[in-house]
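Below sits a lone chain in structure tokens, taken as the form predicted on its own.
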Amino acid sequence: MSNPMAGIARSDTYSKEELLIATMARLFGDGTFMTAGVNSPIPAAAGLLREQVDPGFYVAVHGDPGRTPFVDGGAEAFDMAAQGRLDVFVFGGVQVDGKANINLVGIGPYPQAKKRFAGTFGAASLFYLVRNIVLFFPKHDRRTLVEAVDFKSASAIGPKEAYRTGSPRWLLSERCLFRFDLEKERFTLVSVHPGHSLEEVREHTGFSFDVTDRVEMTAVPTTAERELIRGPVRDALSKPYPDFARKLLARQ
């Protein structure tokens, strides 16, 4: 996985990380509960930001005992998903392809992958049960956004007769935001982040995607969002992600 401390990029008003946090928080829709893992500072920050603007929303952050309502590790999150009570989940990984399949296992043909990672855990089941899945792949290049993943850890496309309440809806990267159309089995480009372009996104994306008549620019964090990120959100991140809170979300 990429180092969340790498590539600090700031403008006069907001950082790259703040743009991703604010954009992701807006993707959580009308959900009320999400959980963020121990290696997910930006998704956790996005959930905390959403809490600040939506009192009905709550994010459980593993690594912070005060924000972990579970007493049996990650197992309870799967119980909540099966009960329809886990509304939002953010997935990353090694690769993602144009059909919203993700790879959490390794690079190269399985089982002789030339590089192995932590593994799939429960991604396959959560892909079917969580109604709003956001795919987050901050590193946007042709080795990460590929035509076909080397291993399907979780798939957006499955048997038509299978019971399914959830699916990936979004793919957010350092360059742009895509929306996934389950019927078309394709991504559509929603917006390009400031400083990037459609041509650049095409150049660095390994799968084909649809484009609307007018490609929008991703909305930058508002003054209110920046103040929240640099204030209560940063403070809440200081326990589970102290380095991220200190170095990336410090007030300018």
The other form holds:
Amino acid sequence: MSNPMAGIARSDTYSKEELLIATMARLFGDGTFMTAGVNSPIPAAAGLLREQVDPGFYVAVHGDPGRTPFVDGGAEAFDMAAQGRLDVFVFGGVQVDGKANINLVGIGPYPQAKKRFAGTFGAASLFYLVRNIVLFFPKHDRRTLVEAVDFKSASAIGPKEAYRTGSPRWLLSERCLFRFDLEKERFTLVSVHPGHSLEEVREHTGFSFDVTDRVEMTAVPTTAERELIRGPVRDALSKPYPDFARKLLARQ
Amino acid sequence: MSSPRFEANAAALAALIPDGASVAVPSDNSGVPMALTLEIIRAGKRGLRMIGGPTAGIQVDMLIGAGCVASVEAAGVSLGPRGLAPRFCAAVEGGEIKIIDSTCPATHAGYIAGEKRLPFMAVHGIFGSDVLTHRADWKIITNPFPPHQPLVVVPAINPDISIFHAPLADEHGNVWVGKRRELKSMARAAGKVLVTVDKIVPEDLAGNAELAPGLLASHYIDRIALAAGGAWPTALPPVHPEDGAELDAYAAAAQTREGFDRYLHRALTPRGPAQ
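What would you give as the form predicted together with the partner chain, now that the form predicted on its own is on the page?
Starting with the chain above, the whole complex follows.
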């Protein structure tokens, strides 16, 4: 097989973005259908990377007409989620708390917020429907990872009997990776990224979380992952996210 | 069978929207009637109650900035890749408009109930969300059928008026919306449907097997006006992409009240669209 990476400079170093992309892609596991929403270059890149290593995986990328397989209007993706056909979705937001509630609406009182944001979009419903939800909050500080969000746009904590085909499972930040346990309604620290520590994570996290006996280090992107990110992933990303794709290349 | 009336231009459609009307509008890049929006602003409409389809963008941000809007019901209002909708955010923070937060599938469900003239529709999830807490009109019921689980139900949305822009209509009044099925629900749910189009052809599109599935038939439509490029600067798939430079200019200008006013003054100055 010819090497599509031929001519691309190889390097053992990796950028912060590449670490997040590679780490996120590993969380998608046995997912088969992902949708990457608006303003989501890193989730889109992670989905594209997952496609490269798992031929059964597909990511629909907002902003790329060639990767918009919906043909029946805006409601179709939500119906797909309810049918259990939407495996993976990455949510961001303004705040996340220790019960995996996210805030996309505003800081301060409601409705007259001190700082208003766009709104909840589909999150309130999708939190019960997408099998594997990754919460992605790259900025990891006590104003973002809070004890209780100012406004719960979406919460997975609902009646046990409610229809459910999924829930939040992971929280990925610039410092670490947490796993969410829906039964316990708590996060457990899975690993800290290279250069970061448990103490630092505690210092910058506004909610309490569980730790296991041994805190792992997040695996760095492998040579193969880096080459895929710098090759086919960057190429596919250059249509919906030209600036981000250029920045990925510029880091080499 | 009733047929829509054809009006001379978008301004004639704007004249049919009374102050205080509830007006359903498409999400960005789904047929946003921008030319009509400028006419609504020019006509000085007030107290409009905007309903997203299920989100809204530059159109509603402009209407808010121009003082036309009393309330917004939406799952999100933003400029998409260009970030927050500045006039929307400022108006909510300043308490100048009422915000009725929703979540996408709930708004879709409301329109679908509305087109069927059903009183409500169930939507999965939403439990635990403060969107639900603040929606006195949303209820939790028990499924009357097995397995008798709790369900969130939302009331039908029946807007006074639905407005959108489409690529194509025929002289019989059929309008082609393509993949945008939610526009059909929003139109059928509404009391009145006002549409601008890029082009009007003589051929009866209902007889065209390829286009018929994407048609909103004439009996759902009240008025049609020709407004070539009427979705500009938003994208109108599959006809044209967005005008990125113009949308960048809006996003930058609308950060301040003064910048917005300057942008609006320029936009209201008679001229053709860029293309």
